[in-house]
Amino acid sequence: MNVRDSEHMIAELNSKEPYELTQELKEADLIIINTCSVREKPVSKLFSEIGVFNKYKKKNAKIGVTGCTASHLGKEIIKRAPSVDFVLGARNISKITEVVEKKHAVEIDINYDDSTYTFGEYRSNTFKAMVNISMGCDKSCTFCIVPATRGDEVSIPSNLIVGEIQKAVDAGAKEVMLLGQNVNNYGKYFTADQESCDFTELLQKISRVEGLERIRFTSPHPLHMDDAFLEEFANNPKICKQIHVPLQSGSTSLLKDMKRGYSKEWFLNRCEKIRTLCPEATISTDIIVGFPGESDENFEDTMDVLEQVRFEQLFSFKYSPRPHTKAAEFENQISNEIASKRLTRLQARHMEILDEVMDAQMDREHRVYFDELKAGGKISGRSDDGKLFFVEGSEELLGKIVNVKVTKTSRGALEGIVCA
């Protein structure tokens, strides 16, 4: 979201002045920090990058610290680095030409409505485009800053959606990120006069597209996964077989705590299902280790859905307090030293289940969709069911689905062999 957040500002910039991206820190006449506020240490980072900016810039260039950080601490950003000449919240990126011209703006309603906006057209990559369908999140799970830096949630009307993927596409796209906090409640909220559509319905708008071939989403909530959604997941060809499925816990009770609405039960039925409708699908999933309260068997219920599920991808973390979130204020906080070892062990048994899972594609073939080039002669791209790809290639391929065959498996990525 922040990518394409990021492209969005650059779309907005360029349409007012023909702004050029640089590597160089030097060369640059304007330095856009687009930030996170998640966990703590990405928060923590800012100030010292501000400090770095500021010393090396050159003279007049300009600063300005955007996203989530930017929502929740605005103007005290500009107190602790009067260097930092505007500060624009993530959702308010639509006004990027407007604080760029302005001294120490601050601009930070997390109810600013850019739903039916539309955004000048920038991608960093012609061959896949990232589509926001919704803004903000209804949810108030204990642990997450997010509603208090996006908003409230909103759905981008989808003929505004069909339009810009179409766009996408006749600009060189095969394939689509559809984009939202929890895409699939994606049509309970609307600012404009919308017919009624849903998730489901939406992805089945989206396929008719002619030329598009691939969708991918992020992230569903696991609460909204209903038979509906998972039947056209598994049944739809142009929907790729690969689902993100958040986690975050094992344990009803500290599920409860978390306010996430669903049960341990409820998350392994749904994985269930995908296995069942689609199996093969590969699921990933976030956990958080360390939450205010987990005890043993809290965690032993976690390590025991990874078990089951035997998730190919990982995103785990140690609980991090956030402002304006309810389990900061919690009393039964875990050590640092208990967080890590429970980390720690997640860690390293999923490591042993990804270097099976990796290992069982030797020789396999998948269908690759090349969107990358790479140093050494080589290219890059993704399997249907998301798996990273590296093949000896050229930009004859960038644009293409072909067949390749596993020659080298890792646990990040794997190597192959285009099939004649």
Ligand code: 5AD
Contents of the next structure:
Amino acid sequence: MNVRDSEHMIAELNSKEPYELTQELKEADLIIINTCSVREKPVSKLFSEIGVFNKYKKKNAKIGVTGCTASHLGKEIIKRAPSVDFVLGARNISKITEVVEKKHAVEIDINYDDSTYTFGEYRSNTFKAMVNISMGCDKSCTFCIVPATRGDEVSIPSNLIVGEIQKAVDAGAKEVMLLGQNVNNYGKYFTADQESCDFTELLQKISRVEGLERIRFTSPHPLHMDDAFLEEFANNPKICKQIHVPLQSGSTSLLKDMKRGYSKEWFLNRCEKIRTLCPEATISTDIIVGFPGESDENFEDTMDVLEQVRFEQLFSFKYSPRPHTKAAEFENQISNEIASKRLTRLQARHMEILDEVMDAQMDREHRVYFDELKAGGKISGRSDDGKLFFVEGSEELLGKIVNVKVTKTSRGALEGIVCA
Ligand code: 5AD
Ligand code: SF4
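Next, report the structure of the form predicted together with 5'-deoxyadenosine (5AD); the form predicted on its own has already been given.
Below is the entire complex, every chain and molecule, led by the chain shown above.
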């Protein structure tokens, strides 16, 4: 989502202001640091980065801080780092051209509605287009700062989404990645005139776009994975068979404390349904260890879900207390030592599972969409189920979907040869 926000800002600056992108820090007249704040680490990194930019930047170059850390720290950023020229919250990206010329502007209204705003055109990759379908989040998971930085949930009208996808397809994209905090809650909140349309119906509308071959989306919420949605996922040939199902914890009692709205059993039932309807699908997840009050037994529940679902991809984190969240006030915080041990054990077991999953890919064939040239005469792309492939080849494969046979496996990527 941050990558797409950055593209939107670049597009606005390109089309309405005399700015163009540079890879050279010393050439830049404007430096924008687009930030995350979901865990503590990126926040502290922000201030050290401002220091580095100050040291190497052109004398009069401006520095802007945007994104979620901008939303939650606001003018505090300018107080701590007076060299920062403007602060623009995650929900206020469309105002970039207004703030860029205003010294010490701070725009962080979390309920600013730009769900019908039409941004300028800029995409870092012409073959794959990211498209926002909603903004904000209507949940209140007790560990998560996002509702405080991205505000209330609003869905973007479906005709605007379809129009944007059509434009991207006309410009060469065969694949689209739909973005939202809870994509499968799409359609609950519209601010513009719009007939009712839920996520399953949106997927059906999007798959009618001619020339579009692949649809991905992130992130869906396990709570909203009803049967109709999972059947659409399994049966619609344009939908890539890769799905993110963020677990957070395998313990029903901890899930309650997290306010996730589902139980261990519901989660397992949804994953089983995905595996049954669509055995070729890969499932990825997010897990937090060391959430306040997490007992050994609670953690064993998480390990048990890992064992049963065998996620093909795992994003795992130590719990990080965040401002504006309920869990930061909980009394029974877990020591860093215990959280580290649990994280190490979880990741080590996942590595074993991943080795088995990837080894089993040897000699298999996948449809790979090639989208990036690499050094040494290689080209990379992804299979329908999201695996990263490297193959010997050049421009003639760019933007093509071809059959590839796996010749070498590793945890992170597969190598292969193009089948005749
Ligand atoms: N501490 C650790 N991880 C967190 N996440 C969100 N908030 C926190 C937090 N306070 C993780 C969740 C979420 C992912 C994007 O980041 O797993 O799904
Ligand atoms: Fe955060 Fe929960 Fe909303 Fe996801 S659903 S953005 S974890 S509050």
